[in-house]
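What follows is a single chain, given as structure tokens, in the form predicted alone.
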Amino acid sequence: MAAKIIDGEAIAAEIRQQLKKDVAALEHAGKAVKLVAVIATENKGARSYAARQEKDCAEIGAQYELAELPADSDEAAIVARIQQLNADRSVSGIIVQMPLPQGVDARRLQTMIAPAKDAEGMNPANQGMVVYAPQPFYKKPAEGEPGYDNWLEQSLGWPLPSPAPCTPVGAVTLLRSLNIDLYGKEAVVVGHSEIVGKPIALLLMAHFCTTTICHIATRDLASHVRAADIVVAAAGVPGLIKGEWIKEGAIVIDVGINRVEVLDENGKPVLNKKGKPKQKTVGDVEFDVAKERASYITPVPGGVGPMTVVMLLKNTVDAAKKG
């Protein structure tokens, strides 16, 4: 039987609906939601995602401002536009924009936002945070225990982290989205970056989940992806994962966002009408051969992807309500 497919854009459409609520109550408390864009760059990419961080925000009555800087500006002035939106008391998030200027450190600039306006999570005190992540039980009580009854509602009702990194969030959201009782099942996270693999194997950990951290050094790929009752492919390598690996019955959480070559059937590049190849977004595991062993698979695009940009809003949101 084939994969039920998880609809990342209509869970993310959903959390919208209730960030507009939240908004709307915000303001008639007086206080004003805004999240606002550093960005020292024209680089067509971050000016596209800018656009669509000022339409998201739209989208659920947020305020939005693009803090543009020149091309060639150094750290210290960055910096300082940092500094000066912790100090404003009207911004509740703040996201530096990717690429920035030669010679400018990405990871200071990240520790230069307060951790409370902290819009992507990324921030190191809000990193820490993922590790303390709340659990509801310390052990799953026995059947006729107190707690047993209820035990699933309070193992998927307990709020994540926040604000934290987007992607990781997004993604262990769709998987409690499944109303699927996660203690002890055997996960395997594919890539160990620290702003989307350590953290989703850690919110893995909290869920009471086996977590194995597979990287470049794993020596057979294959036999940790035989076994996992949940599969978080996060390497960023088209087809890195293949589908006859997924063990019968898995859960497929797939991060990755790669772009690639449409081939036809002789396995040559399909041109467009400029006479470029076309290319298609895919993501880390062999889907179609994936759907059919799989219980649960996110599709790319529309499974993570969706869940990343609204949860960069709702940390903007949550940072309001406590500010």
Given for the second form:
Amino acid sequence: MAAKIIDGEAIAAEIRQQLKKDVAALEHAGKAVKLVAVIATENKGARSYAARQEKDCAEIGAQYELAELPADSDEAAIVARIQQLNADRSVSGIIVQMPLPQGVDARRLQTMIAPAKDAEGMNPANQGMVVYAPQPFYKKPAEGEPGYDNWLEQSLGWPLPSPAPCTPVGAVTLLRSLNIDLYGKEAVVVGHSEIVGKPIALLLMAHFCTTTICHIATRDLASHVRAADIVVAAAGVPGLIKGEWIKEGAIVIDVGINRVEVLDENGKPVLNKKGKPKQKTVGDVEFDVAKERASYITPVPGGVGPMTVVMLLKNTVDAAKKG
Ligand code: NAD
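Previous: the form predicted alone; requested now: the form predicted together with nicotinamide-adenine-dinucleotide:
After this comes the whole thing, all chains and molecules, with the earlier chain placed first.
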């Protein structure tokens, strides 16, 4: 079976269109939407990520501001800036840009952002709301019971928590977009980080998947993946999930983003114009083999990545709606 490719760019574009309408409605009601990025670095990657955020905000009609601090700022100075933004009624969402100056604790900063303005959804209060994901059912109704007829719509349509970690909500939104009954499906999440693996596993459980979490200490990764109806790969190891492990018809969501060298047919690095090895972005799953076995698969790039970006905007717009 050749898998259908899940087009994250297209689904993210649809969400952006809706957000644009939401921002216009908020403005009409006298509420501007503003995302502020706290930045204390000259790092090129951080600056280009900020430029991307600015462009994304402009596209949906939201305001964007950089709260600049010197690259040698200490934690107290950054916390003080975050507290000002927490208190500023014109600010809907706050993000702290990485990397941070040496010695500054990212986790502490995330706890200092007011939960209601937490654009990345990483404040422990918002992580906690993922545990409390408002799963509206105790179990699937039996045939003839109330709710049976519109089960699929109900079970995939309840609002996901917000603000909540962007990548997990983005990945689960892709899964929901397939309009498949997730009740009782065997799901395997490879990776158990706070930002990706753990919240994804919690959200899958809220959809009644029987969820297994694998990580670096898992003894037989292959056997877990082989049994899965849904595989979510989030380890950051290129090619970790072998295509032949994927069960026929399984759904594959590849969160991994890895830069690897492009090789020629002899396995030698292909060089670019500057004579340096050419690189490309790949996920954690052996895509070419996996796509012949899976029913649906996300590409890398173009799968989960665009969803992460749009969820940052959604968290901010949702915050403005509540503010
Ligand atoms: P992390 O390093 O914090 O966590 C990696 C996880 O993978 C850990 O739980 C670790 O135990 C597990 N792991 C590592 N090697 C393993 C192995 N050989 N076998 C089994 N488990 C293994 O990384 P993270 O921040 O959770 O990110 C994971 C990947 O997702 C990275 O590639 C990252 O770039 C990517 N990512 C993508 C997006 C996106 O928008 N698509 C967003 C965030 C992170």
